[in-house]
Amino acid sequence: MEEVFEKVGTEVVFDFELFGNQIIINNTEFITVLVTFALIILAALLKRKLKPDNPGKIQVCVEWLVEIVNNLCKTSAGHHGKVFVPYIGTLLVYLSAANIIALLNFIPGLHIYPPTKDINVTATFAIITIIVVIVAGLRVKGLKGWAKTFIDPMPVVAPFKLLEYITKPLSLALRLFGNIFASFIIMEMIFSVVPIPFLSSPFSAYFDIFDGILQAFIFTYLTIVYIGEAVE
């Protein structure tokens, strides 16, 4: 258990001096940047191989994912949903990749953990999301129309509607962090008892893949629901 909980904390990966300032990069920051660049490179490679007339299996899967995001945005935000497709799509793909990156630990010598097990990462995504929600409301309704939503249907509800802009990102951050953190702890305990990858792979299929993608989808779905509420 001591070894398991030692992996929960952040570890320094790089420590160097730049222009007289000490720069410290921990494992959470390193993996976050690693996932970002990996997805950028993957997107660039997929874009170069697009074939409108004769799509391959990978392109069909990508188009299927895009269609899911389009339908999700259209259902929740109506005709305004198209504007938010790039953000929602990026959010879904990034969180899914970040949540399941622990699968690489099956390669001997690698110690890569999901950055979403760090509350700072999930809180950042939640803050970005609530900013997008506010901007969406202002863009569609204008400042006056957006302000009126706080007193609809009666002024007495204004404090509660203001409180939502705190509780919504808080619940988003804690839900994602709690589930990924719990899955990480459980998998590390399983690995310590069953160190053979073949025997522990069924557990990894659930806690790393299924739960990771599920939590990414829940975060994304709630995001577009909140956007839909802001623009309706």
Contents of the next structure:
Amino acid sequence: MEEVFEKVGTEVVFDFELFGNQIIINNTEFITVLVTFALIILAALLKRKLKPDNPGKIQVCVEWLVEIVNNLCKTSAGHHGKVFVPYIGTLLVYLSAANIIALLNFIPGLHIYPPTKDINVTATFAIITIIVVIVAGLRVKGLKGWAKTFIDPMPVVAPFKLLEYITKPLSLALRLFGNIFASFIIMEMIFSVVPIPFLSSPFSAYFDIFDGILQAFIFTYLTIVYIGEAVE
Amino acid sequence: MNLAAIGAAVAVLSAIGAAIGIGMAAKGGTEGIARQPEKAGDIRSLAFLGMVLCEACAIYGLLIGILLFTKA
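May I ask for the structure of the form predicted together with the partner chain now, the form predicted alone having been displayed?
Once more the chain from above appears, this time first in line as the rest of the complex follows.
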């Protein structure tokens, strides 16, 4: 049990000195950058093979993903939805990749854990989301119209509407963090109890793949729902 | 006797309420789709939203449990 909770904290990967300052790169930052570069390389490779006629198997999969994001934005944010497709798509792809990266945790000496098990990463995404929501509301309704939404039915609800801008990112960040963190702890406990990798793989299929992709989708879905509320 | 461990166990009881809420959201969603299959898309997304918001309550309990357990 103790060795499971030792892995909960962040661990230092690189530790070097630059211009007299101690610079510490921990596990979360390392994996975040790794996922980013992996996705950039993947996108560059996929982009080269795109053909307008006679699409291949991979291109059909990518088009299906883009179509999902397009429909999500269209149904929730109406005709303003097209502007948010890049952000929503990035969020979906990045969070999915970040949540299931623990599948690569078989390389000895390199501990690859999902970066979303660190609350700093999820809080960053939640803050970006709430900034997007506020800016979208300001751009669509203007300063006066946006300020009017706080006193929409009557001025009494203004404190609660203000509070909503704090509770929304808080619940977004805590939901993603809690789910990934819990599945990480459960998987580590299973690994410490079951020494044979073959027996623990069904649990990994649920806790790593299914839960990770589901939580990434939920985060994306709630983001577009909040944006839709702001711009309607 | 470690009281923090008992507190962690009590905090995870929040999953009961979340489970009831998710069940009710799923029930409402399936009944709605059975009654009006043409509105399936809208009803599904609303039921999904309800489930997700219920699930957050269970997660808060779990987080408090983990915090108590690691501090103990």
